[in-house]
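This document starts with one chain, in the form predicted on its own, laid out as structure tokens.
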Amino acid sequence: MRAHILRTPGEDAQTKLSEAPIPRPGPGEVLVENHCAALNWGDTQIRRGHYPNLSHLRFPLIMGEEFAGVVAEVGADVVDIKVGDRVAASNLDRGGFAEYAIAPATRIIKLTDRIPFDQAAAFFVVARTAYHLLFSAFNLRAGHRVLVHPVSGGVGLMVTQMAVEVGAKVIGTTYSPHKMAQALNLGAELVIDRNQCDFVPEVMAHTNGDGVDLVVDSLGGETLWQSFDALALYGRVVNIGETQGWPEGAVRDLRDKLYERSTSFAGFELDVCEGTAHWTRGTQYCLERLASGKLAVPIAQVFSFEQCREMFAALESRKLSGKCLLRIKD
């Protein structure tokens, strides 16, 4: 089979389209004939060697965490999944940017015919992350105000759709003015260009000085630190990444910051709830809305199977809004 392989991570490292043996599923595993795969920001961190923990990955590495296709083979002890099933899949050890890929049966989601493979490949991480940010890490209700950094990314656009559906109000920030329209079209009330102004006064003015109930932050750095000043009483900041780094002095000063408005701060990791009732509930929520059309993962661009390097470059340019996909099979 053909696969996009990263020999070793590094700032200038690139994947190479190469021949590789088709993997065989072991006990509890499923082999998927891929139709589509999605690129995550974590994949770019792995390629450059910036990922928080590379110890569980073995190089040379076939890249790609999320993919969708048709089950080609099942390993021993796999139940309720059979050859020919249409599925979405995820493998934290990667392998998705190939014509065939292995996934644990616990990370296989069976699909109805109403969910196309592009949406199936793109939803596994961003849609369910958005769900658990809003409804597990926080108890979002109608009337709540949510601030999203950045609103134009895959998670931000999913958070916007889900929050608006339940009657919450969404404010977003971005560094790219051309990315504002998509979030506004999905129901965000206000999108702020962080290059042009300080978002905190804008948020406070928009909320009549009350602030927001929830901040969803994947940037870290000064954006994370300033977000506490945009919170309402008893508000909550949930952090899911630090693309701007960790704010200097945050650990020392965080306690005092939280006491200013009796606010709270939490980290978020999707996979800690794997296999739990939370996991199943979030998956079902997303599948039902994808099938009915109430929810859609915004697709920024679809690349041919040969264009993996171009896909990485497009995502890292930060000029796109939504998910980047690799089309493996029509």
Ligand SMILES: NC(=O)c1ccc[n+]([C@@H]2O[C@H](COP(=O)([O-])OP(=O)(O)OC[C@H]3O[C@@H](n4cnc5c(N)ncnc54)[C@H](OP(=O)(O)O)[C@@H]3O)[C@@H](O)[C@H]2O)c1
Given for the second form:
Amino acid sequence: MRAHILRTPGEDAQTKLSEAPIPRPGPGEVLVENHCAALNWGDTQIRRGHYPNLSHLRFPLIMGEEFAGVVAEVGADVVDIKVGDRVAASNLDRGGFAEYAIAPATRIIKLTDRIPFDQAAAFFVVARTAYHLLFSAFNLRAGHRVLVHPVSGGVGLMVTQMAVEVGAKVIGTTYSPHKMAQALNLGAELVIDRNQCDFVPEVMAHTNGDGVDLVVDSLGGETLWQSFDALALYGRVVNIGETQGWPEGAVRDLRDKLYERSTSFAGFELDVCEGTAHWTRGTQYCLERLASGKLAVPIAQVFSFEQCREMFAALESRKLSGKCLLRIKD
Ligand SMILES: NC(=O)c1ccc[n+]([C@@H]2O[C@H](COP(=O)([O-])OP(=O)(O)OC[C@H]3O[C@@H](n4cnc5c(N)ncnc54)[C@H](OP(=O)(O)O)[C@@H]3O)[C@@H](O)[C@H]2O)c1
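Here we have the form predicted on its own; I need the corresponding form predicted in complex with this ligand.
Below is the entire complex, every chain and molecule, led by the chain shown above.
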């Protein structure tokens, strides 16, 4: 089969389209014939060697965490999944940017015909992350205010849609003003261009000095620290990433900051709920909305299978808003 392989991570490292053997599923595993795969920010961090934890990955590595296609083979002990099923899949050990890929059966989601492969490949990480940020790590309700850094990414656009659906108000930030319109079209009340102003006074002015109930922050760095000043009484900051850099500062300072308005700080990792009722609930919530059309993962660009390097370059250039996909099979 053909696969996009990264020999070793590094600032200038590139994937190479190469021949590789079709993998065979072991016990509890499923082999998928891929139709589509999606790129995540984490893949760009792996390419550059900046991923928070690379120790579980073996290089040379077939890249790609999330993909969708048709089940080609099932390993021993796999129940309820059969050859020919349409599925979305994720593998934290990667392998998705290939004509065939393995996933643990626990990370396979069966699809109805109503969900096309492009949406199926693109929702696994960003839609389910948005769901758990809003409804597991927080209890979002109508009237709550949410601040999203950045609103323009895959996660930000899904958070916007889900928050608006329950009647919450969304304020977003971006460093790329050409991306503001998309979030506004999805129902964000305000999008702040961070090249033009500091977001804290903008948020405070927009909320009549009250602040927001929830900050979803995937940037880290200074953004994370400043976000506490945009919180309402009892508000919460949930951090899910460090696109802008690793946060600095001492725990003592954080404690003092939290005491200012009885606020709280949470970390977030999507995969910690694998195998629990939370996992099933989040998946079900997303699938129902994708099938009914209430929710759609914004697709920024679909690349042909040969264009993997171009896809990485496009995401890293920050020109696009939403998900980048590899079309593997029609
Ligand atoms: N913890 C978890 O379970 C979990 C789950 C999913 C995602 N994540 C993390 O959440 C983050 C966002 O994911 P995503 O899928 O939404 O990513 P994405 O679609 O690739 O969007 C990333 C956005 O970050 C902004 N950005 C890029 N480089 C930047 C820089 N140097 N400084 C400041 N902003 C920068 C850009 O927005 P603008 O150009 O608009 O400013 C870009 O559109 C990633 O770090 C990802 O690893 C974590």
